[in-house]
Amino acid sequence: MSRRGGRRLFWAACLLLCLAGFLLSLLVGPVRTTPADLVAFVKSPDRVHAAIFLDLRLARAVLAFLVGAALALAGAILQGYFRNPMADPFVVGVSSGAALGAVAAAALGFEAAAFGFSGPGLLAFLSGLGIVSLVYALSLRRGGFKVETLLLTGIAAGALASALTSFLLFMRSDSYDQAVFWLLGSFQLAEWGQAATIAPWVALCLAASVWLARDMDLLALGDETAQALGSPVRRVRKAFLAMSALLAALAVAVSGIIGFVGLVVPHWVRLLIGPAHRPLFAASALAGGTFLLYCDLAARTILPAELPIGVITAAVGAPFFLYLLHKKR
């Protein structure tokens, strides 16, 4: 099969596929529910099925694909901006800074709720971008910076936000309970207006990377390459930067920290439809949404009481991960 004809199969079965979760998403829950329950709730709508189809279901599901597509659109832009295929949002510090707000407003019992955010996803979203920019400004040597330095930097900042972040949980232990949430990630709180508030930045990151996939493309051929072939380098970095920061801010902010999606998803899709990043950052979201709504389905699923999603996602994109580091070895 051609790479087109592949990449069109890959679009179709993935189109498919999300269909397949959000309707899943739909009869599966804590009520029981049937299909004949859904038709007969779209001919005669009435408040009962309505909060539980709409208000319950549907917005859970709708946030779960939208911190997937963020996700993993935020893992590829990494992995073409670092050159390296183990990247993700964690290198950069922006997980570990995000997960340290959220259990400080956990210890200290911040409420105060913003912009569709409760108190612990406020101070998620501002002490992710806060060590992003903290790195940022560390790795700049006389007005420009090395990528080596700055995913250094990264490692090292987020290294010290998670053992901060021990510490909190050490002096605050009767927080704990409430910190799992944002340590392992969940989408049990979910709301519609916690889907409003993130969907139009995410769509604005996926229309921004795909405009600039180019320039990333000539990135990949190394800096001094790229410039001479007419990318503004240095301005494109701060743009990917900025938007792979701020979207996984946003994740975190109302789900948690979720690992291996921006590690695996974007791995995987380079593989099945090549290395061309236009194409690689909309499949990646398309790809990372659905993957996250059928990890929600299982973590509601496979026990009686809900597991964490980072459990799922761990569970299977670990093995998944390692599966493809010893194929290409």
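This structure is a prediction, so every number in the text was calculated from the model and none was measured. Residue numbers count along the first chain shown, from 1. Here the rigid core means the biggest group of C-alpha atoms that line up within 1.5 Å when the two forms are laid on top of each other. First, how it differs from the form predicted together with its partner chain.
Shown in the overlay between the two forms, fitted on the rigid core, is a CA shift at residue 318 of 2 Å or greater.
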The other form holds:
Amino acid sequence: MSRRGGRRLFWAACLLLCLAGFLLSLLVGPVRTTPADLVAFVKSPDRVHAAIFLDLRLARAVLAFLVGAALALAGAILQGYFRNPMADPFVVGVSSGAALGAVAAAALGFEAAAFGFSGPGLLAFLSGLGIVSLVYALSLRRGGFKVETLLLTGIAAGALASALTSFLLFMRSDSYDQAVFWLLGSFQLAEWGQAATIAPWVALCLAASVWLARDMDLLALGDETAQALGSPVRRVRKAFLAMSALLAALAVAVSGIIGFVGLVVPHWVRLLIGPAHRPLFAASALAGGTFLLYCDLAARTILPAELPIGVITAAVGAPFFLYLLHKKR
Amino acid sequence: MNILEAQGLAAGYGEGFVVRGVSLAVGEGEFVAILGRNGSGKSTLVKAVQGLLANVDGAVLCGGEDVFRMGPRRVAAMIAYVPQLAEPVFEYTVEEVVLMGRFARQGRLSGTSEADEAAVAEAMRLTGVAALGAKRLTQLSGGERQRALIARALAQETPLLLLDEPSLHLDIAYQAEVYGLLKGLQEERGRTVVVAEHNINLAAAHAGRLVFLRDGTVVASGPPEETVTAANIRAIFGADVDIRENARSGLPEISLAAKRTSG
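Could you give the coordinates for the form predicted together with its partner chain, as opposed to the form predicted on its own above?
And the full complex, kicking off with our chain again.
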């Protein structure tokens, strides 16, 4: 199959799955609802069903989709940035940094909510961005900046943040339940406010990354070659790093750490439609959002009690990933 | 008219300079080879003259414009570059990579224009990679990959081509083919070609002028007939060679003089 034909099929399948996922998310939940109920609600809205369909289920589905899109886009950006398909938001320390902020806020009882974020969410966002800035500042040296240094500094900073998180959990074991929410991720507390806060940023980053996608293609050939072909490499790199950090920090701030999406979704998409970044960025966002939509659906239906979504993303993502990897070889 | 002119150029990576006090003018339509030992600064010079290095001193003019003040897009419209070591990541096809040569001529969101397609097809035809278009760059042999990267540089449609050791990964037939291609571009299409090269015979057979570097400075410059001498090669490369005339072209050729280390 040609790449162009493959791309069309991919987009069609993804859009269809996405719509089906939203529909399922609306219908499935602790309160039994049928498609007929939904049709009746659309025809003549009432307050009870508005609460169930819109404020609980749709808000949650929209937030899951946005977070999935943000994580997959951040992963796609960082894999291009590091020229390494194994990169994800963990490698620059943003995820671990954000988790530290959230757990610290939970342990210290920090409750100042703002911008639709909870107290821990706000602190997660700030510490996630803070740690990336620190990692970036540390890897700037006189006479230049090396991507390898950034990668290693990020991994080290992430490990340090994880150690501090574990230490906090050990000292304040009473905050453990809340910490699980942040460390394994959940959309239990989803609200329209959170979706409204992150949606414009996700859209902005998607538009900007598509705008700079060809520059990212050139980076795959090496920085010097990219610049020789006409890309302002240093500015492009700064923009992409800032975007990926922002996306990952926003995602953690509303839903905790959700692993595997940022690593695996861009990888799948690349296997299916090729490495060119313009379609890759857009398709990763759509596929990541759709993937997380279904994962959240699974997280809240498989067991009577809700599962942390991080459990689902890894359990579903890893086998599918292996299947695609071996099918292609 | 000079298309490229370095004036008192010093350049390096990080701190300190690898290349120092290089003044070099390349006329339009010339074929110049930069020769020297490993570490003599050939690659550094090739990168520095197109503004790829941050640590530079002196000036480089390209078409009369200061390269260090030109944006990368502007430089890419004048100079195409084939780097020495290219290790591609991700599974780009040959055609996608050649199309990347059109970057400086495309808008960020625009599609592939007819001019782009024509330039890509022509570049792939000239380099003999037209049949490999749908293959992944990672699947190619070293020689095929090198020709694909030259195709990318040709698709850029610049007056000046800079190549860093284009013969490095090529077997002897492809070396001749690549240099023949460069020579043709220079003679028939008026392109200016500058190569960094370690193979003295290859350079002497194709370039109109050789520039020898030692420890980052130019120590000899001129046509092969004047510069490829046993004394020069000994002084610059530290190697004892015999020089003879090529039976067909009359150009100088070197062969290593047998070295006896019997005690």
